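To begin, one chain is listed below as C-alpha cells, in the form predicted alone.
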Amino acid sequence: MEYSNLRRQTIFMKKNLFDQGYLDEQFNQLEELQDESSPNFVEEVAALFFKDSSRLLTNIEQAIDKYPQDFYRLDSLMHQLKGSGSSIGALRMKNECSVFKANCNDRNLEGCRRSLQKMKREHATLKQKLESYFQLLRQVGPSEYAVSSRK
C-alpha cells in the first residue's frame, strides 16, 4: 500500500477512535512526547496500561465476589483505574470508572457488578482498536510521530 494512503488511513483511524469518544486530549499528549529518541513511546505506554488495568480488571472482579459489601475497597480499586485509564486518554474507560464509582458511593453492588461488565467490554474494544491503530502507524513508519486529527 502507498505510504499516502497508509497515512490517510491512520489519521482517519485516529480521527475516529476520538469522534467514537474511546479517545480524548490526553492521548494527543502522550503522541507529542514522542520522537525519534523514543519513536515508540506511546505504544509502550499503551501496553504498560492494558497490562495494569488488566491486572486491576482482575482485582475488582474478585473484590466484588470476596468483598461484596466493601464499596470503600471498591471505589479505591476503581480510583486506581481511572487514574490509570486517564493518563491515556481511555475516555470511554474514565467515563465508566465514574459511573462505578457513583455505584459505590450509592452501595448499589448489582450497579457496580454491570459497570464492570460494560468496562471490561470498553478495555477489550479499546485494546483491539489500538492494536489496530499501533499496527498502521508501524507501517507508515518512523517518520510518523504524532498523527493530527485535529478537529
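Residue numbers count along the first chain shown, from 1. The term rigid core refers to the maximal set of C-alpha atoms that superpose within 1.5 Å between the two forms. Bear in mind the structure is a predicted one, so any value in this text is a computation, not a measurement. What changes on going to the form predicted together with the partner chain:
- The rigid-core alignment places the CA of residue 83 less than 2 Å apart between these two forms.
- Remark: with the core as the superposition reference, the CA shift of residue 69 between these two forms reaches 2 Å or more.
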Given for the second form:
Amino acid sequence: MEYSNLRRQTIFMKKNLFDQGYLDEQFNQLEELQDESSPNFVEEVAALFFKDSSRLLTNIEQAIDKYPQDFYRLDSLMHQLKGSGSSIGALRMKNECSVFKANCNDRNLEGCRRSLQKMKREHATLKQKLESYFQLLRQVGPSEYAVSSRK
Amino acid sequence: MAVAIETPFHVLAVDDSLPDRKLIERLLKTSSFQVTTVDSGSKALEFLGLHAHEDSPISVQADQQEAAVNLIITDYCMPGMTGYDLLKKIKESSCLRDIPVVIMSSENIPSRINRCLEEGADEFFLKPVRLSDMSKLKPHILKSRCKEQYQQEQHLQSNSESSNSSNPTNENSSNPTNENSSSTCSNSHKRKANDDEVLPHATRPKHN
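Switch from the form predicted alone, shown above, to the form predicted together with the partner chain and output its structure.
Every component of the complex follows; first up is the chain already shown.
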C-alpha cells in the first residue's frame, strides 16, 4: 500500500538521521510539542534555525577574513550557533561548534577555517535532509505524524 | 456565588535567539501559560513598565493591567543586557522584585548558576529547555502570590488597627506598603480580575 510505504519511509529516514548522528533526542522533544494546535511546529522551528544559522555562518565567515582576527567575536558567534543548534537537536553541527570554539581558544586560525568549512557542509547537509524529511511527512499527512514521531 | 474563572498565568520570555524564542513559546503554551516573548532585556523592562535606566515605572494606563506578568524566564547570554543584568534590574525594582525569575543557559557553569540564584533567581534551566521543566514554574508563581497575599493581609491588619476605616484595597491601586510614596506601581504582576472572578488573594476591606 502506497500510504504505509510512505510512512515506513519517514520512519526509516528519521532513524537514519539519528543513527548517522545528524539529530539527537532534542529533535524528538520538538516532535512531541507538535499537535493539532501547532501542526507545523517542527518545520517552523527548523526554518527559523536555518535562517538564523545561515546569517551566523555568513557573519563568522566575514569575521574570520578580517585582520587582525577577533577570536572573541568568532567564539561568541559560534556560541550562538551552538545554542540554537542544540535547541533543534542538530548534533553534528553542535559538535563542530565545539571544535571551532576550541580552535578559537587556541587562536588557531587555520583550525578555525577548516572547522568553518566543515560546519558549512554539515549545515547544508542537514538542511537538505530535513527538507526531504518534512516533504515526505507532508505527503503522509498530519494525522499520521504523531504516530511516526514515536520511536 | 461568583464562579472563579481561571485566567492562565502570564509568562514573559526573553531570548535573543529566534528559534529559541519559538521553542520556549511553544513549551509555555503547551503548559497552558499565556506567553509574551521579547528579544532583549531592555524590551522586557519596557514591557514590564520600567525604563532600563530608571526605577520609577512609566505612567500607569488601564490597559497595562493586560500586561500583568506572573513569571519572567530569560536567557543568560544576550547582547547588551544579559539575563543576569535583567535579573538585577528586576530585583532592584520595588514594583517588579516579587515576580519570580528563571534563568536559562546553554552552559552548565556552577559559579554562574550560583551568582544568579544569589541575586534572587528562583530557578536555573539548562538549555535546551524541555517540557518537563515547565512543571517547575507554577510553584514559583504560587509561592510569590502567597507571599503577596500575606503582605497585603499584614498591611490591612495594621491599617484597621490604626483605625483607618475607609481604605478599600483593590487590585488596581498602588500598594501602600511600598517605600516609594511617589511610586505608581500598577502591581503589574497581578492578574487582571474579571467581573465575576474571585481571585484567591483578593483583599476585602474589613468593616466592623
